[in-house]
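Here you get one chain, nothing else, as structure tokens; it is the form predicted alone.
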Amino acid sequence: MAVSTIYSTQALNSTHFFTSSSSSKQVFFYRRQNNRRFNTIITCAAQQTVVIGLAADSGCGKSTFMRRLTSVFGGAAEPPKGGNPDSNTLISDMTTVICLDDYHSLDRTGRKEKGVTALDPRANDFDLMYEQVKALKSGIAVEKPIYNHVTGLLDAPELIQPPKILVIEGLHPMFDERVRDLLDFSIYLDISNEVKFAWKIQRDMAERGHSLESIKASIEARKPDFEAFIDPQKQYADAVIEVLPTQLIPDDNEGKVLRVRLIMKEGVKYFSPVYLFDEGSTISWIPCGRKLTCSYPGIKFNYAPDSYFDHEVSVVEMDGQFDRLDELIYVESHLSNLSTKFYGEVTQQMLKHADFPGSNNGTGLFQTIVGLKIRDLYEQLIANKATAPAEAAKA
């Protein structure tokens, strides 16, 4: 018997319908956007996809994190071959990264006319986002829309095949409860206002010639929507990478030396938090000495159990930056539960991407560690799915 479900979106300028047929194992998406209708017939595949969510504001390091993550799984992440050159999708051997900007229901002009920002949920199509992530997780290919960041327009959709690992990254991966429930693991990149401001000044003034006043105005214009719709998502994340001003330099406001905290939720299936020296203890460690070169202001690590939005968490913190990445092996040897395949794998990954932003501080270190933890989580999930039918047969 065919089962049909119809959804009408709450977005300001989008209507779509979804119909599934259990007998034919096909999914039909009927979607109307800007008076154009997209019809898609989608056929089921056999595998089930592991879904990872990464949330952060714009300009907070999502792209760099994605490159580190896909590198852990092997293969270079590239846009779909032969497709739209302005596609936001990145595909590697095992992973597909989807930018959730593609689910904007309004183009740049439409948002101006309606007086909303891209951060506003009303400018995004969460119904379609949910249905397509759900379909991909179930092994079903989809025709995903494309938001063109160059033109600000909504381009024709592209075919996305279900990968082994799907990463959905953007402003809202944990905003909608239905999408949130599809995630096997979630990360939030939490950049403090002080660091975000310093980064934006460095980039926009030095590289783009913007004035200090225009940069401040841009940040202030986004702030209300960020605080209302983006920042609250961190309470749902399984891991948070929090980037703060250093405490090693009094009154520092340059944002070049950073204090970075890796906040890991306890009790997450297939995920064991990393710890320093002794699990569950409170540790403060200054490793600078004969085995680690440290120029001013040095490096300091902290580790302790804590509470975060009423969840028990473990927190590893690094303040300062490395002078020599090859010496990172000394720090790596004192961290446990890293989910590495061999001794020194964290250091190897960091050296491999030494030119990536954050490679000399805690942002690169903790992004690499989370990538390795996600690989381990994926392998455990797949192993568990493989043994489940046999255990069910015994029962």
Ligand SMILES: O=C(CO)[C@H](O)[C@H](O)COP(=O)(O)O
The other form holds:
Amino acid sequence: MAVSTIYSTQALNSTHFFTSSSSSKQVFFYRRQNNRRFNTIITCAAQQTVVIGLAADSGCGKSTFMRRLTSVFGGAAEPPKGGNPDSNTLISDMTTVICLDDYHSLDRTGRKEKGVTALDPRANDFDLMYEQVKALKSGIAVEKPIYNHVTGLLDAPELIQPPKILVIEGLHPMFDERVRDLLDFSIYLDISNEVKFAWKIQRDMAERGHSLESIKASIEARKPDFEAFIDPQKQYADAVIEVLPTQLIPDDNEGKVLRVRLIMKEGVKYFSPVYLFDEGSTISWIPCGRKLTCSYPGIKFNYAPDSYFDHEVSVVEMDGQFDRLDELIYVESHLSNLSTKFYGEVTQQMLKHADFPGSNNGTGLFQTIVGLKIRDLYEQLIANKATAPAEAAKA
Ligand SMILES: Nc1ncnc2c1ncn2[C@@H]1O[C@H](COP(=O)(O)OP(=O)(O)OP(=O)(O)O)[C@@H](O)[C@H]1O
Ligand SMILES: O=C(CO)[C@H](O)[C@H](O)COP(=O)(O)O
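Switch from the form predicted alone to the form predicted in complex with the named molecule and give that structure.
Expanding to the full complex; the earlier chain stays at the top.
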């Protein structure tokens, strides 16, 4: 196959080479960076990929959320078959989840040498992220780099085919304006410092053998960059899940009971916020103790319109935790606009993953609801695309 170079451009410390086949529908382009080559291969542009962004700091529940989301679409999400065992990618029939850590341009040693954290934009390659997400969105396969969390090195790239739904999760899905504009829906997991600390201790001490002092030091070291580069992304999110200490226990410092707020932007295409009882009203609801078993400190819901970074939003809030997950159906029956396909689907999903962290509180409930809203958004987008050519032909 005759392949000719069309042009190359110099950007940052990398060079882009665009090449195309003279005879087929295929187009290849590749980029050299730090003596490594990243290929992009056009395979088929018939399908368009829906792109979802999920932003949060490390250890804030992104993986758990992803497992709930992919389960809504059915099928198990697994790393690419026969690929790098340390791949961060998860693929199921409908979804591909890529971790944006793979766009770290500096490896662990490189960051140490330059004195920057992984949260710093200078440690990440936004040009490549943009090119590859754009390519996948338009049906083009890419060879994406892999950041190996075991070795701290950048491994050989892996081939990613365009999926029906691409989820880009990590520290910076909404940081770069070009990438942000590619998102069909975006979510930010906003975990308050107190709760983040409790979760980190639970995971990094129990599962990774870190000391309390080293966990505290790592949180403190990341704070300035978190505040400068990660946290501001929440202003762009279509949905924010905010996790705070409970208000039901005065001066609680255990961080076990949580107050969780689902903040939903109004006016987002294909997304209509969930509401409690009466859309647009302000409601405070303590569910009946006979219909929903709840031990101390109980459960309280709130629902109200609000404003968030100058955007009109609806907020549903749950403080407290469920004792019996099967009774969640009582709460589900009082929520509207859930985008379920049958009565009780939220409860069914929650029961299916009762062992996931957060299944007894608002984190699991709202992650499940956002998963169902994303399925609905995907179905509307696809249906709209299918009718668009017919409509255009009629005009
Ligand atoms: N809703 C929750 N309730 C309680 N604990 C939680 C919840 N979500 C996550 N955690 C705790 O935080 C840890 C990290 O969760 P998870 O692996 O989903 O986060 P992550 O953002 O993907 O992390 P990383 O980016 O570091 O891989 C879990 O092991 C668990 O201890
Ligand atoms: O914030 C992170 C993303 O979740 C990690 O700290 C970052 O990716 C660097 O990884 P590692 O600590 O394994 O070198």
